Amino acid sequence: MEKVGILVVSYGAREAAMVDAFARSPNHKVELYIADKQRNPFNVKRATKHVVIPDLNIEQICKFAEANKDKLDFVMVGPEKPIIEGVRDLVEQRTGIPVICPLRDYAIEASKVQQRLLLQEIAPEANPRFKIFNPQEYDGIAAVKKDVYEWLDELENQAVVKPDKPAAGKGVGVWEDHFTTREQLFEHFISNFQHGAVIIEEKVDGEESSFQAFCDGKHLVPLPDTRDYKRAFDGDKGPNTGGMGAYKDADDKLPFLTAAERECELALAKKIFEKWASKISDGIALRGVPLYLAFMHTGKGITVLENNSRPGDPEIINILPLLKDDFVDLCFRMLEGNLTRVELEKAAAVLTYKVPPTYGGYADAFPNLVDKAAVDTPVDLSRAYALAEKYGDRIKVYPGSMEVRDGETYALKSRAVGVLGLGETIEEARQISLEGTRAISGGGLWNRTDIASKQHIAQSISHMEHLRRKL
């Protein structure tokens, strides 16, 4: 069996799922070199060499790659920060080791302004109405407030406020969700405007799907749709998070979409990719997951809410355990430029995140939801792992923002652990995921209980039926 060395740049549970997929390779003896944000207990156990780089500094990542370059075949990057800062450019230039992620200039999520302008050029029909506000164009708050309020008049207050730079899914503010007065909206606007450009765009009514695709530079290979849950609490209440969970159905489309709407997604993604790639002299600049699109389905077409240049967290976790392909071989085909298809098991998948009491300060809004006294107490994952005896490969437990400390496992500040359930139906997968979350104790961890619930899915189906009737 051929030996393969892989460096994984890791942030959380998304990368633990990648490590798991690599470690399960039936065709290769995989040696994993992991540059991690923390001493993730899952990764530490599986790494040939493990290094902690808390800020995921690309110079330090590159030094780790250089020190092991004779044993590395390629690098896989999950988190956005090193991608945006140019980790691929740096590692490939200094070491010659191929890296799977877009080059820095094509990490489009670095700027929401550039995303909107690029989409306006490539597929304007998928853009909402938007206006860009640049601090350098205004002398004072009064002038920018006047322009903001005039734009809100045009939008009839139905607005979404977005900072230009990434805010880990937490910088966006939506009318009626995060603010109900112009004063509240403007306060949110100014809190971001003092740091750089802000977009105010039209709020679009619809149902959201997450679209991801692997890319070898020449081919875009779509993956099944997933549905992400951004809001912190059950019932889609509370502020935005990095994502509290996600689900996929047993086939490629979500239950609230028609086959025709899925085909529209594929056509739009293909159009964006082909026109974007045609502007680039070297197509491999887009290698990796250059399109991780948040689509909004309106019943009369698709709007692109945003695009990211990396695998989704949590959305890719719903996909990786279902690969029929050896993930190592898939990555080699991506590097060789001959990745034209990806085969997956026909199964539904539901991912639920457990998070610590201090996550984002969100628990402050619901003080009775969690036990803050349990912060920084050890977390016991053993009972969740033991469920594999009952469910086999239908349950996966992926530590994220957790670290090994003096032989114990502790939750840190972000999403601590993802529990993935797999089943013939969404509900079967959901129940396995929830059973796994209940088996985890310690750390005061909490989770949403309605990820992929029948009620939530029924609401989405009903909403889409209503939107279609409005045509």
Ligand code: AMP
Given for the second form:
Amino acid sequence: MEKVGILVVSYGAREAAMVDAFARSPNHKVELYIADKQRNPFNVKRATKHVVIPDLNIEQICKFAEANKDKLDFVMVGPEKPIIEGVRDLVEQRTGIPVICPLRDYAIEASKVQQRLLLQEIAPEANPRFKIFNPQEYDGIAAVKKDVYEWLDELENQAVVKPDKPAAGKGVGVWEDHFTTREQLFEHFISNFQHGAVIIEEKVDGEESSFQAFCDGKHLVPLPDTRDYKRAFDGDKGPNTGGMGAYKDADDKLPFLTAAERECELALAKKIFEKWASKISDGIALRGVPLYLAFMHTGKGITVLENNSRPGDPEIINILPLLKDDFVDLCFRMLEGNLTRVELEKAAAVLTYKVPPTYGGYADAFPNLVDKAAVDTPVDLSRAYALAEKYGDRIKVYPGSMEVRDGETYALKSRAVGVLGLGETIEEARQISLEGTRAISGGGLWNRTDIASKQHIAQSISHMEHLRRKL
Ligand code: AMP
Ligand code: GLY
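Alt. form predicted in complex with the named molecule, vs. the form predicted on its own above:
Okay, now the whole complex, with that chain kicking things off.
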């Protein structure tokens, strides 16, 4: 079997799922070189070489690539920070090893302002009404406050405040959800405005889907839709997080969307990609997952909430284990510019994240529910792994923000471990995912219990029915 060397730049469970997909390659003997945010127990076990680069600094990632240059066929990058900072430009220039992610100038996730302006040019119908507030254009708080309040008059307060720069899903503030008075909104606005431009845009009513597509620079290969759960707590309460879980149905579309609405998604993504790519002389700039669009379905069309330049965490975890293609071959096709389609098993997939009490404001919101004695104790994943005896390939346990220390596994600050269940139906997949989360003990970890619940999905369905009827 042919040997293939792959460097994976890893942040959390999303990359553990990639490492798993590479390690399970039927066609290649894979050697993994992993530049990791922490000593992830899953990655450490599977790596030929593993280094910890806590800030995922691109100079250090590049040094690791250079040191192993002769062994590496390509580099796969999951997290946004090194992508935005230009890891591909640096590694390709210095080592010649091809990197799977967009070039820095096309990592548009770096700026929500740029995203809105690009969309305004190529698909304005998918933008909400928005206004960009630039600190350079104001010389005092009073002037900006006046403009903000005038804009709020126009929007009738139905507004969303978005800092230009990404804040791991945590910088966005939504009227009624995060503030109920203009003063609160303005406070949130100013705390971000001190650091750079801020957008205030129309709050759009609808149901969200995450649309991802692989791209070899020339072809956009859409993946099935997933639904992410951004809010920290059950019932979509609490602050926004990086995502507490996600589901996909057995086919490509979500249960609350019609086939026509899925077609609209595909058409919009294709239009954005083609117009964007036509403006770029070097087509392969858009390699990887340059379009991971957060869509809001309004019943009358689609609004783009944001675009990311990388696979979703967790949303790609719902998809990777279902690839019929060897993931290594898929990556080679992406590098060669001939990735025209991917095939997936027909299965539903539900991912639930377990996170530490310090995550998502949980310890503050529910102090009595925090198992204080368990915090900072080792986490035992063995019973969750053992569920594979019962469920075979239908359960996957992917540690994220966890590290091995003195032979034990500890949760760190972010999303600690994702448990994926696969099944013929969403409910079957969900039960497996939940059983997996219950089998994990220690660390005081908690999780949302309503990811992909029948009730949550029924609400999305009736919300969409209502929106489609609305005049
Ligand atoms: P973003 O980081 O832009 O995806 O926003 C995070 C979350 O804020 C989204 O998942 C939505 O739930 C919400 N959100 C963002 N933009 C809007 C909008 N224009 N209207 C309503 N909700 C929004
Ligand atoms: N799940 C949200 C994200 O990856 O940005």
